[in-house]
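Single chain ahead, written as structure tokens, the form predicted alone.
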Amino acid sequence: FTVKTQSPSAAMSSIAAVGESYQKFNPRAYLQNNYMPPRADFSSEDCVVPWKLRCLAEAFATGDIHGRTLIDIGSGPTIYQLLSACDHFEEIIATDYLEVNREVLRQWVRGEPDSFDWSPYIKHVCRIEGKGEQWKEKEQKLRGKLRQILPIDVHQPEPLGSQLCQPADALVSTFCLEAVSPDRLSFERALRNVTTLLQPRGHFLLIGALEESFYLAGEAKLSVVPVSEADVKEALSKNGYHIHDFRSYLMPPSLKIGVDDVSGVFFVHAQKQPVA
């Protein structure tokens, strides 16, 4: 009895197929599906979007996660994941595989009139952080710190190529690794690749989908590798992380709106251990 493992060439071709499927990715449809009501209902703390924002705000409120540079792995067309980070880092680097997503981010940084309206998110984060910060102030601060928006490929041993001078003090990644990996092994390998961008003792805040097999972004139907809490914890420990906090959110029936088959969302705060 032998366990079947994919040959390197088969693994590469399934990764290539993932890259191909993303060419149809529609940022506006994706934002509509996931970052507008009903999923973005700020009147209810139990809704998925406020839950994610609270996880991030509480992680940064510990005061443990700070430094010169934070890299966001696979930003997509979103900036909500960086709102609580901007007080704690001098520079934030956003990254994405797709030029369409990088362009959406640049439009937001430039304040173009038809860019996605993140103001409800910024107001909500200012409210839950409770520091009395004006939302416009936070918006300007994040725009000022988002100095680089770079192409990334998490399936490469050097995901940013030669663009990075030194490892970052912290990483953030939301709904990226499981959404671009054809199988569990690729997911673990992608995690290993991005871990090279983080310095020892650096912190990693990771948000992702639990037990999801697909999601829609306009005409694109994108495959996701279904992962459980145990899969995520195992991948992190294999890659030398200590987990400080792990939380799960169960997607209620009212938020299962046909744009994916996600059963829940995980949040992890992990720290890269120095190699002994």
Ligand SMILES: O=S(=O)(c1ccc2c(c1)CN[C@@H](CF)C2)N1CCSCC1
Given for the second form:
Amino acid sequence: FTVKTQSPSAAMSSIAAVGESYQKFNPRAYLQNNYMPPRADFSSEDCVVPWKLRCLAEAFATGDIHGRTLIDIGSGPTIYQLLSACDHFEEIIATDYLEVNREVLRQWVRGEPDSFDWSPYIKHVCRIEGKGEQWKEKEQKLRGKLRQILPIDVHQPEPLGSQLCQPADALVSTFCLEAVSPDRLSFERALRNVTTLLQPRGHFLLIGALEESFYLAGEAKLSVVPVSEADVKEALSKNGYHIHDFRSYLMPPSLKIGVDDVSGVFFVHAQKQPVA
Ligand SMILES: C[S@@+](CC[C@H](N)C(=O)[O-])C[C@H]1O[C@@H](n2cnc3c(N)ncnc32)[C@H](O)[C@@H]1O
Ligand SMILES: O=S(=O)(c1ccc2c(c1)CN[C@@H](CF)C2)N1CCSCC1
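Given the form predicted alone above, I would also like to look at the protein as it appears in the form predicted together with the ligand.
First the chain shown before, then all remaining chains and molecules of the complex.
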């Protein structure tokens, strides 16, 4: 059999095409499609949003994941993925490819009146963490820790360019790598690139879409490389990670409303192994 390898120029042009497709990405439409009712349902712990928040809260509740800095890879216009992290790091760095998303995050940090209302998520996380924390306290705490909102390109060997002084103690990334990679090889290379941002023995919490091929964000229709559990595990192992925990959520048919064709969601707690 022949092994299909892509020429560097072909790989670059398909990555360029992804970047071009993101120019039409509409943050508000994206938030509407994925983070507002009816899809964003908190009515049962079995719903996908409570499941995601519980995965993150339980990982941080182990006490194993802490340090000075945490970087969120491909934050987009969302902050839910950082709510359980903010008690465990001095500084949280959000990143995204698009200025429109970085500006949405800045608006939230500034507490601007028409910024997205994350209070249902903050209230839910305070409840499941069970520390008696008031939601406005957690909201202000996260705002205080989100001190840098940086441009990133996971397809670059140095995704943050020269902006990063030293590798982070932990990484978080949600629905980014598979949503910006034209194929599995690019997905693995993007993971290799972002791994350079993480200290050896650093922890990586990764959430993503299983077997998704597209999603909508306003005028933009974005291609997604369909990945299976095995693909994600293989990519992590190839990049020197030990997998502490891997969980999957099967998307109920009722949540398939046309804004994407996601089949499920994965959560991974992985740790970068030191080079021998
Ligand atoms: C599906 S959204 C995920 C947003 C958010 N993390 C969440 O959980 O909903 C994918 C994000 O990846 C960003 N992105 C696009 N191309 C990228 C690239 N080359 N490197 C890093 N991020 C990129 C997009 O701007 C978008 O915000
Ligand atoms: O948290 S989710 O599982 C979720 C949240 C975000 C996304 C997806 C899924 C799938 N498409 C991604 C595109 F990359 C973005 N969820 C989907 C069901 S309704 C609430 C939001």
